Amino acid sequence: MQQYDVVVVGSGPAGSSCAKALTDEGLSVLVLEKEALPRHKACSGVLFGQTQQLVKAYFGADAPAEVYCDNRYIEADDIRQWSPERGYFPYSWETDKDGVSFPRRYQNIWRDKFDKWLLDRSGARYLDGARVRGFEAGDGGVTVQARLAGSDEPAVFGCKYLVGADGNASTVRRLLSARTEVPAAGGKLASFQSYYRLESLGTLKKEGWTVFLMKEIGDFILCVHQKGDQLVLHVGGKDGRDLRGSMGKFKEFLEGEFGVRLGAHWRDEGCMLQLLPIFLGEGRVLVTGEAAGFIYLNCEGISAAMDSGYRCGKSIAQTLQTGGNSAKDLYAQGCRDILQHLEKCLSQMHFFA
C-alpha cells in the first residue's frame, strides 16, 4: 500500500490549489482524477478578476499563454443580459470582496488547458482514471479504495489525511455524508452546452457574452459567448428537463432575433449540480471547493474552489506539522471571509428564470 500524507480526490481548481498548498509545505500528495486527463468540463472558461489574483498569489504565475482562447479576453462591461422589454441591460459576474474590487478584463480560456496547467504546477503525483470506492478513516490516518483505469485489481492508498475536491456530485462527501447524516439540500439543476463553429455573430455583440432569462426555454440561466472560432451556447433546468430541445429552442431564438449563424456543431457538455449546504467534512477527512459547498455569484466557482482549495491545504500542513489544533478547525476558522462572500453572493444571486 502505498503511503503520502495527504490525498486529495480531484484535478479541478480546488483539487490542484489544495495540492499546491502542501506541496509548499514539503508533504506529500497523490491526487486521484476520475477522468482521464486533461478532460473537458461543463464551465464558461472564464477566469473573472479575483480567479486571476489568486493564480498569481497560489502558483507564482499567471496562465500561460496556451491555456487562452484566441479572443483572450471579455471586458465586465460587454457582459450584458437582454430582454425583450428592455433590451440589453449590465449582468454582474462578480461582486467586491472585503470592500476590495478585481479586475474587470476576464480572461477567456480552455478549461482542459488551465486546469491540467495548474495540476502540473501544483508539483503533486496524480493518476487520472482513478476512480474513489470507499475510504475508512480512524485515528490514525485514512486508506483509501480505488479503482484504476485499465486493473481489475482494486488500488489501495494510505494518508494522514484525505480530502474531497471532486467537484458538485462529490464521492467524498456522499460516503461521508452517509456516515455523518449530513442532509443535501434542494434539488438538482442540469446545466448542458454545446460548442458550434462560428459563422456570424449576427448582431450579437463581438468579443461579448450573453445573458438571458427565459423561463420558456431554460428554469435559470441561458447564455451565450465566443471561444476562438467556436460559439459555446448554455442552457439549464430542473431535473427533467429535456435540455437538448431547450439547446434547439434557444437556437432558434438566436437565429430570428440575432440573425445568428452557426456551422459544424463541435461537442457537448454536461452536469448535474445542487446549491449545497456548506460542509467541511469530518475529522481526518476534508471536503473542499464545489464538495463543500463553496460557491459565489451566479454560480460562479472557480475563484471559490482556488481560495477555500488552499486554505483547506494549508490548515492540515499546519496541523501536521505542529501535531497541535485539528485541520478541519482550523480550516473553517480560515474560511470565515469565504462564508461571509458566499452569503453576500447569494443574497444577490440573479441566475434563475
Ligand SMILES: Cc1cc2nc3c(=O)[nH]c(=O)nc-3n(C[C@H](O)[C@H](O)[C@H](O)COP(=O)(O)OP(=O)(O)OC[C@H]3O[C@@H](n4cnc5c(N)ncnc54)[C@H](O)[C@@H]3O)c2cc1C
Contents of the next structure:
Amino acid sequence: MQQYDVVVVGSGPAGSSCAKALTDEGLSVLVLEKEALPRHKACSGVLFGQTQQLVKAYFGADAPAEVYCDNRYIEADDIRQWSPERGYFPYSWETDKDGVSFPRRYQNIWRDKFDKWLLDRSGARYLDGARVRGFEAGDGGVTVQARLAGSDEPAVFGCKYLVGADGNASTVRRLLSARTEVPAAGGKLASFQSYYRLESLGTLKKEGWTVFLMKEIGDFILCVHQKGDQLVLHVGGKDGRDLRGSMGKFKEFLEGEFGVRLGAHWRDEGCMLQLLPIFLGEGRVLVTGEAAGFIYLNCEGISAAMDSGYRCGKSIAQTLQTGGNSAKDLYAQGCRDILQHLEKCLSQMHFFA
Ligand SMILES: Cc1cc2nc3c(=O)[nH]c(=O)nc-3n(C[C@H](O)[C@H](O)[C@H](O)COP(=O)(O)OP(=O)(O)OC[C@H]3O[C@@H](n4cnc5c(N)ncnc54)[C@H](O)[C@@H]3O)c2cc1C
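Could the form predicted together with this ligand be shown next, to go alongside the form predicted on its own?
Okay, now the whole complex, with that chain kicking things off.
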C-alpha cells in the first residue's frame, strides 16, 4: 500500500491550495481526482480581486497567459444588473474583507486550464480517474479506497490525514456523516450554463457582465458574459425547475429585448448546489472548500476554496511537525476571519429573484 503524509480528495482550487500548503512544508501529498484532467467545472471562470491576491500569495505567481480568455479583464464597474424599470445599475460580486478592499479588475479564465495549473504548481503527486469511495480512520492513520478508471480492483492508499476537498457533492462529508454528527444540507439549487458563438451583442453593454433577476425565467440570478468569442448564458432554479425551458426563455428575452444574436452552440454544463452549513471534519479526516460550506457572496467560491484549503493544509502540517493531534482545532482557529466574511456575505446576498 502506498503511504503519504496526506491524501487530498479533489483537484479543485481547495484541493490544490491544501496540497501546496503541505508540500511547502516538505510533506508527501497525493491528490486523487475522479475526472480525467484537465477537467471542466461548471463555473463563470472569473477570478475576483481576492482570488488574484491568493493566487500570488499561495502559489507565488500569476497564472500563465494560456489560462486566460481573449478578453482577459472584466472591470467591476462593468458588471451591471438590468431591469425593465431601472435599466442598468451596479451589481456587486465581491465585498470588502476585514475592512480591506480588493482589486476591481477581474480576470476571465478557463477553469479547466486554471485548475490544472494550480494542481501542477502545488508540487503534489496526483492520480486522475481516481474516484474515492470509502475510508477507514483510526488513531494511527487513515486508509483510503478509490476506484481507478479502467480497473476493477479497488486501489488502497494509506495516510496520516485525509482531506475532503471534493466540492459541493462531497463524498468525504457524506461518509463522515455515518460516523459523526454532520450538519444536514439545506435546500438544493440547480445551475445551468450554455455557451454560444457570439454573433452580435445588439444593444447589450459590451465588455461587462449583465445580471437579471426575473422570477418568470429563474429562481436566482440569470447572467450573461463573454469568454473569448463565446457568450455564456447562465440560468438558475430551485431543484425541480425545468432549466432547459428557462434557458430557452432567457435566449428569447435577450434576442427580443436587446437584439442579441447567437451562433453555433458549443456546449452546456450544469450542477446541483446544496446549501451546506460549515463543517470542518473530525479527527484525522478534515473537509475544506465548498465541501466544508465555504462559498462567498452570490457564489463567489474560488477564493473561499483556496483560502480555506491552504489553511487546512497549514494546520495539518503544524500538527504533524509538533506531534500533536489538534489539526481540526488549529484549522478552525485559522479560519475565523473566513467564517466572519462568510457571515457578512450571507447578510449581503442579492442572488434570488
Ligand atoms: C455556475 C457557477 C458559476 C460559478 N462562477 C464562479 C466564478 O466565476 N468565480 C468564483 O470565484 N466562483 C464561481 N463559482 C463557485 C466555484 O466554482 C466553486 O465555489 C469552487 O470551484 C469550489 O472549489 P472546490 O475546490 O471547493 O471544489 P471543486 O472546484 O468543485 O472541486 C472538487 C473536485 O473534487 C472532485 N471530486 C468530487 N468527488 C470526488 C471523489 N469521490 N473522488 C475524487 N475526486 C472527487 C471533483 O471532480 C472536482 O474536481 C461558480 C459556481 C457555479 C455553480
